[in-house]
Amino acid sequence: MKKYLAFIPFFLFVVTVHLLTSWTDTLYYLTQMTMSAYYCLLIIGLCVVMGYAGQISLGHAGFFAIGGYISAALTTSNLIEYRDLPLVRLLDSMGMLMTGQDIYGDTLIVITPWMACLAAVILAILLAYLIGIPALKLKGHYLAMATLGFGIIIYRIVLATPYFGEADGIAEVPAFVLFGDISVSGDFSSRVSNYYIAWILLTLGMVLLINLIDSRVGRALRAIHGAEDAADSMGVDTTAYKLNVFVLSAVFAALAGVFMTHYNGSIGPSEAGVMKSVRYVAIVAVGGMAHLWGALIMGITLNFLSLRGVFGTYDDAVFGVILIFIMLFAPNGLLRINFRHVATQLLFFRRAGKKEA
């Protein structure tokens, strides 16, 4: 039960933010906090891959985009012209279709968000296995380049495919009705409920990963990260563990993409950009690669500041600088900074500067 004690201040923080924004009439802050929670769902999944499996992935923005784009495309593509086809009839009989109207009042027949979400997650799993099986045999910068290539491919696909809206992306994405009147959407009247939905989803993700890390699987992952060859010689199936964790993190990223897209009501190709992946890696590094709570705290903070426009046009540059700083001075994360290491690095650069002079 001790591992769950950290959730007490976490819940207090979530509720306090809501109460403070209500009392100060600044509920608009909940929009960025909700979006930060969805981004953090991807980040904690990536944290397990990097911090425990020891793998560097620069392609997780691609999995985020897969979730968002597949769900958006399926829930906005009108099937009314194909309603007499056997497949469409079968989907309708199984309750996988819903009807509605577009902005012009024309009838729409689209796939339900639940089914679209399922399709997006399944595709993410298949692609994660397809990419992971060959890529995870690589190590270090070779693995980083392989996953970077995957991210670039996804970006170019969504940017050049008319079905995905090309440079304009996909808009008019419907609300994701969870149950009853509870739904994920950008409706201002449901801003508070959407805030709690996002944080509940993030909490479930944290509980799952914390239990995973404290299990036999977590011990195997730590062994792989510490000395992969030694773990392999002791009978740990290193390939299977790394692959399965990579797939799990892809599912987290795809789910984050699905819910973020329905919350915003749209998605654009920037979500699949390379700098998005670099940003996620930077946030995990700042929080500590083997520190789930650290990655979560830094994810909330940095994403919120970014979404509020604090960094302005230098947004991507700021995350690049942060990544460089962390790698040089705080490799264990900002929350576990070793000031002696910082002093040593500064002394090294000072001496190197004097030699150059």
Given for the second form:
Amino acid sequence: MKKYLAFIPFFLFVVTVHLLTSWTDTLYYLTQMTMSAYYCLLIIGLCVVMGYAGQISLGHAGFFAIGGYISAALTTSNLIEYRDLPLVRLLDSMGMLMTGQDIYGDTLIVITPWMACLAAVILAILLAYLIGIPALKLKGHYLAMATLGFGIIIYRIVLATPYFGEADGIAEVPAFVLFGDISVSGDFSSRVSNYYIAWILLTLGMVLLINLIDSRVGRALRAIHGAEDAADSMGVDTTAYKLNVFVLSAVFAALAGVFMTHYNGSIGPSEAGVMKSVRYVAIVAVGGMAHLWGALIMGITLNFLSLRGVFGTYDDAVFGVILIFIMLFAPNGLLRINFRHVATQLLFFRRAGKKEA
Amino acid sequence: MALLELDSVHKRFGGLKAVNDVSFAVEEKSIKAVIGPNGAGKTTLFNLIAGSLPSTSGSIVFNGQELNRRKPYQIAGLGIARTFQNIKMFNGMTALENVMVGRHVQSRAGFISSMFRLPRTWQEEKDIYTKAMGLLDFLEIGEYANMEATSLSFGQQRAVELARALALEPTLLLLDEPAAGLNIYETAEVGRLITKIRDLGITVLLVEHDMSLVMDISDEIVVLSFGEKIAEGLPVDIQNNSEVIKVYLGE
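Could you give the coordinates for the form predicted together with the partner chain, as opposed to the form predicted on its own above?
To see the whole picture, the full complex is given below, headed by that same chain.
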């Protein structure tokens, strides 16, 4: 049970933030905290791929965008003209459609968020297998290359497809009713409940991944990272494990995209950008790679600062600098920084400089 | 029928015949040693059996099943465990966790059941833990269970690696130079552990440089030189074989 102890300060933090913001009348901070939590859902998934399975994905923004865009597109495209088509009727009879009104008061018939979410996750799984199967058969950083290409393709597709709103993205995404009155939406009146929904979903994700790491599967993954050929000779099908953990993280990313889109009520192509993927990689690195809590803490902090606009127009540059800094001075993450290592690195630079001079 | 049968196995690296027409059989519940000077092809032969390298031609049959073209993890699944010449511990994992990885083929939990901690997974985890702990005790290193494996001494890491291989519950155990880097006392200790393992009913095939160890514990010995088998027999016969003496000591 020791591994769950860290959830206690975590819950205290979540509740404290809520209370502090409500006492100081700054509830608007909760909006960025909610969004940070959804980004973190993606980041902890990526953390398992990078830190525990030792693979790098530079395409997670692509999976996030698949989740967001599929969910946004399906829940906003009006099927009223097609309602007599057999397929639409079939969907209707299976309870997969819902009606609503657009801002002009016209009736909309759209696919329910649950179904859209399911479709998004299935598509993310299929695409992750499609990229992963050839890339992970090879040893080395082929997954990073393949996912980089994938991320760029997704970005260009959403930017150029009228169905996905081109540069404007998709707006007026309806609320995602989870059950009863509880729904994921950007409604101001439900800001507090949405804050807790996001953090509960994130907690759920954390529990699942912490369980995974401390299990037969997690040990196999860490063994692959530690000594791949030895893991192989212990009966671990290394290719299959690397592939499945990559697919799992793609699902986490897609779900993060789905929830974020319903929360914001919209999604734009910037979510699919390659720099977003680089940012996620930087955050996992700064959190200490094989360190779920580190990734979570850094994910919340950096995303919150970024969303508050603290980094200004240097936003992307900041994450690039963070990545360089971490690789040079704190390869075990900011939380486990070794100042002796930093000192030797600086010394090394000076010596290298002298040699050249 | 023997447990493991090699029939005219060849391995070529370009023009180099690393293993050339080697045939021998390993009887069940025996300790067989493969010896030979450096570069004789001993480790290559091991890698062929364990599936780390594909053989160029010939057949390797274990328990009636052809091993050639199978991947290492599939061969492990058939009941062949191995250790490495340069110990390969899993970085960042404790000694106990290293051994628990060895239970992989004996357990089933997948991604979903691991994430949701289903009851049978929970039971299985307890099982894995007990078995792994038992093996560490069997190899007399139980007290180091929760230390990071790479921080242990060389001899202790050898024992962890041995426990990890045994966790597979193998029928055949391949040991690649189990005494490499060990002093004379530790070597004797490893020899004692290996006979202890054989007494469990596990067949052992080992590659070794240390003659004292090999002569002490082996039931049978195969001698390789430049990839070819030059002798096979009981330790006494090998000690008196003129060709073996020539290869080791010169004329």
